[in-house]
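In structure tokens, one chain follows: the form predicted alone.
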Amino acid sequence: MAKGHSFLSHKLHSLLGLFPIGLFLLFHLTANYQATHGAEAFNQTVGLIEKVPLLLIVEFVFIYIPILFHAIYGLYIAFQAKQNVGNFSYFRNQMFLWQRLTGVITLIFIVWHVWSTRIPKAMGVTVNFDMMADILSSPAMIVFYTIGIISTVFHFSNGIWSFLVHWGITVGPRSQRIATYFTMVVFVVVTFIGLRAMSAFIL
């Protein structure tokens, strides 16, 4: 019964860091990149996000909640969880340890992130270009998101490649090596994406 409790723990982990959490992340970020079409172009985006019906409800259900899941179990993992080194090689080890560290950074950066901008909004304050561009104004900022975005889209990214094995859709070396190399585009492309908004914000 505990087994099969945590099997079916390990695979709504991984569903959830896809969807919806992965998907918010590529939203999120690329909602964040119309900053480098300027203040007024972001402040719009941000405005036809803040349009959607029972958006408080949207975020819980769809973000807030999941996130905690993902994050309370993945916190799980990461302190009781062993290297498997008599299944993957090496470069897999290691993926997993940062997979895990990426984690524990991920969570600390969102919280940060929350409390900066979802808490203050929620107080009245309006979150628009001017706010970010606030908050990225110090140099110590600058480097905890680029380091926090960073170690969010690696965990994303290799967190594809854990999803994919653990449900049974890249079985073989030759798959598994196919979807090593997919990742490591996106992790390339989204990051990009990420850090592009993020010096948009720095004036």
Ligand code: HEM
Contents of the next structure:
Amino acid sequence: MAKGHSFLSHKLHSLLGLFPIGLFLLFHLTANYQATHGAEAFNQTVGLIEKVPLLLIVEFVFIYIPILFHAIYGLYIAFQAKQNVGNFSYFRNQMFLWQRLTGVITLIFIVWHVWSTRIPKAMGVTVNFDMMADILSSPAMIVFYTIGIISTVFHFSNGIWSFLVHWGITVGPRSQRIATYFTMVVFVVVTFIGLRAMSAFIL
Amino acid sequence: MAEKLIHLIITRQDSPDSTPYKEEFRIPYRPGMNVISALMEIQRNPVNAQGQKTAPVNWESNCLEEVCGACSMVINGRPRQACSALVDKLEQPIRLEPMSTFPVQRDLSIDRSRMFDALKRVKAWVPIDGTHDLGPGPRMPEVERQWAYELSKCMTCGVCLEACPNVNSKAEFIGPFAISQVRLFNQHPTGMMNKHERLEALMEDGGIGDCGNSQNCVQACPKGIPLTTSIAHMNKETVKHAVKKFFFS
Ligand code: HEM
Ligand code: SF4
Ligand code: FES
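Alternative state: the form predicted together with protoporphyrin IX containing FE, after the form predicted alone:
Then the entire complex follows, led off by the chain already shown.
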């Protein structure tokens, strides 16, 4: 068997999932949450972000390149597994399946989301409250965004659980169980923030 | 009173490359039967449910007390040992299939060589370091001996590989048991001296990186080996080893 770099690639994939991608997700949803204080507050937040020096480089280094690597390697991992929840319906095996399903759903969502917000921005369109309100004026888009947000947050929360095991932080069954409860709370809280933020754009 | 019969549906395969097919059997029930004694009954009288004479079903077994691991097969959808699978406790019809994660040799017998290759790869042994008497080795603390003994119960039965979604023909993952064996031998006071070699082996392709935490292995292991604890522990050890190697060598 080959020596190879798969250990390193797996560790990098795992690390990137949390830092910076997971942190970015938290930041992104909290920023959106400002919309609950009105269009003005949201536009101000967007304005603040745009003042970040070397924003384009920051975006590439901390967001696009890590997500691209995580997504491509994640697809490779996801399709390598031979799912067997039919015969092994244990909770963790279900989570194993959902981690991979939500990875794929999240990828579709992110591609669409970037296509309809960040790409137009690069073409000169201004990103503001009205842009999102316009996108979310269609009921189909509301459903799509709801699924996308829940899927991403699930993937992120259960990803934290998996991260803790992959780095040997939660070793025994008790710490892993406590981590399950913790990540469930993360899922509920972050999903609330995400969906509440979305609802602020629905007029 | 009509004779009580056991209904079996067996997935058969005549040679390593031929297509599998199903054959049904109805054999007389005896109290206390297990799957092996049912297979022996078919061997004695190889007639299928249609009353046709057929080739006796091939399987492997040795110890008949769940310590050798040879008789693993998929019984009613679950990989387990045929010798400890009591007919009275099984739902009928009893479906027997080979553990197809491994190459099937014939009927229910499979080739578990990949497991022994994995053990060689991770050097799951304590090397002898001289032909002369080196005196007694260092002692092991009793608390550690207790859990190490649990890990040493592994019988290379293959159930944890069959249960693992990441062990399949598309992947080269060595499987949960080998990672647990590294934990066992790295804890042994003499085995510890070659600790880094086993850690290096775990960090190669198909090693510990391929575990995706489905945790089926720990549920399926007939010996109750804490496989997921071993894996998480070795995750920590391999990360520590990688960091040390990067900064200090
Ligand atoms: C864009 C498409 C994505 C795909 C296809 C994908 C796929 C995957 C897969 C298959 C795993 C499991 C790895 C394993 O357990 O071995 C995983 C883990 C993870 N993902 Fe993603 N992912 C994607 C996006 C994201 C996003 C947007 C985030 C952040 C919110 C994220 C965060 C994580 C985290 C934290 C882990 C856990 C790492 C670990 O297991 O140690 N992923 N991802
Ligand atoms: S760890 Fe358990 S399931 Fe896996 S080979 Fe050893 S005894 Fe069998
Ligand atoms: S015959 Fe040895 S485990 Fe069943």
